[in-house]
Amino acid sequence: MTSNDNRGGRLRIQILPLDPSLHDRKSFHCGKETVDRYLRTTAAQATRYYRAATFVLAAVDNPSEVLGYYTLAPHEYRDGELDLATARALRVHGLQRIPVLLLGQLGIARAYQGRGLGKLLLWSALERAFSTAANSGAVAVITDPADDRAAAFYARYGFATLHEAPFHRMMLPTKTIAAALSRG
């Protein structure tokens, strides 16, 4: 994958594990210290134990330098959490449980920002997401938008409101996913 650098040049990337060996956390800084915080001390550990699942936007040339991240993690609804209308158009109403996944975490470093970046790693954790909801179930991706910037940039690519309190949510049906994939 290619992306401008800052010289207007082409930069390399990759999506990859997270790897705390080789990807230094520390110096990432993304505007949002929740998003930055959660890289340095969390994700690492959520890794390690299967918690969530954490995937790193890196430079091919340095693989090192976080330029931007993604975290998916299991998540379930009971019946009855979900309001009837949305049961019903995920066909999941009357069921006890119910399988999502939850986009916990996305952030692009501040030096990378208005590049696309953050449009590239969304489509890379919906196809992971798809992937795994192929594989095992999952009637939707979720995901709790830092603020207002952040809900309209997922408003973009199709998320609608679930909730706005205790906390916003917005959620993206997993038969949204796979029709936006079969278009390519």
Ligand SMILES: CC(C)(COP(=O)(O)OP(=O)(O)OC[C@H]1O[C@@H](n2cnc3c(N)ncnc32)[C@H](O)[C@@H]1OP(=O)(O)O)[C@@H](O)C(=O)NCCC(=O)NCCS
Contents of the next structure:
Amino acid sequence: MTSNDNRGGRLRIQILPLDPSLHDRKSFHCGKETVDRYLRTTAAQATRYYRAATFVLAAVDNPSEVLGYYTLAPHEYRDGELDLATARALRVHGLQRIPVLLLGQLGIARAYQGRGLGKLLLWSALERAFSTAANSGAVAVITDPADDRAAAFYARYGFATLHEAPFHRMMLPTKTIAAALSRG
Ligand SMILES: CC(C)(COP(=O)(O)OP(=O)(O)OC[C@H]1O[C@@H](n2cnc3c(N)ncnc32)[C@H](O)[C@@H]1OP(=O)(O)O)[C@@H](O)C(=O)NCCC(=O)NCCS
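Same protein, different state: after the form predicted alone, show the form predicted in complex with this ligand.
Then the entire complex follows, led off by the chain already shown.
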């Protein structure tokens, strides 16, 4: 994969599972303290105990510097927790347990924002989510945008608001992801 670097050249990048012995988690700053703090304090332990998986975007030539990251974790709704219209649209109405995937964190380092890396990272997360869904089941990807700007970013890629209270949650059905991936 390549992206433009800030000198007008090409940046060769890769997205790999978090390696706590390689990736410099302390120097990552994306402008959202909650996203920075998760990488600094929680990601390594969550990875070690398989609570959530973290994937890091880095330059091939400088693999220890974290340019961005996201996390995925399994999540489950119980019957009745989803509103009827959503449950019907997802064809899960009446199911006792409804598997989904939580895109828990996603951030791009400040110095690298605005050049397409967020889109690339989200696309990688959706590809990975689709593969997980196809192998073990998950009817949608859900995410809790940190603020209105983050919500606008996700809305661009088809995420719809599931509810606003007690916190803002958005959702993208796996069927929609599958259709987007098949279009390329
Ligand atoms: C949100 C974030 C990941 C976007 O990353 P980025 O690398 O700047 O985004 P990109 O350059 O890939 O932009 C992709 C598209 O989204 C748009 N976009 C970027 N940020 C946006 C925002 N806040 N609101 C609406 N659209 C946005 C861009 O204009 C671009 O559109 P285009 O493809 O039509 O040109 C990044 O700003 C970030 O890390 N923010 C802090 C952490 C955060 O809020 N995370 C989100 C959820 S917790």
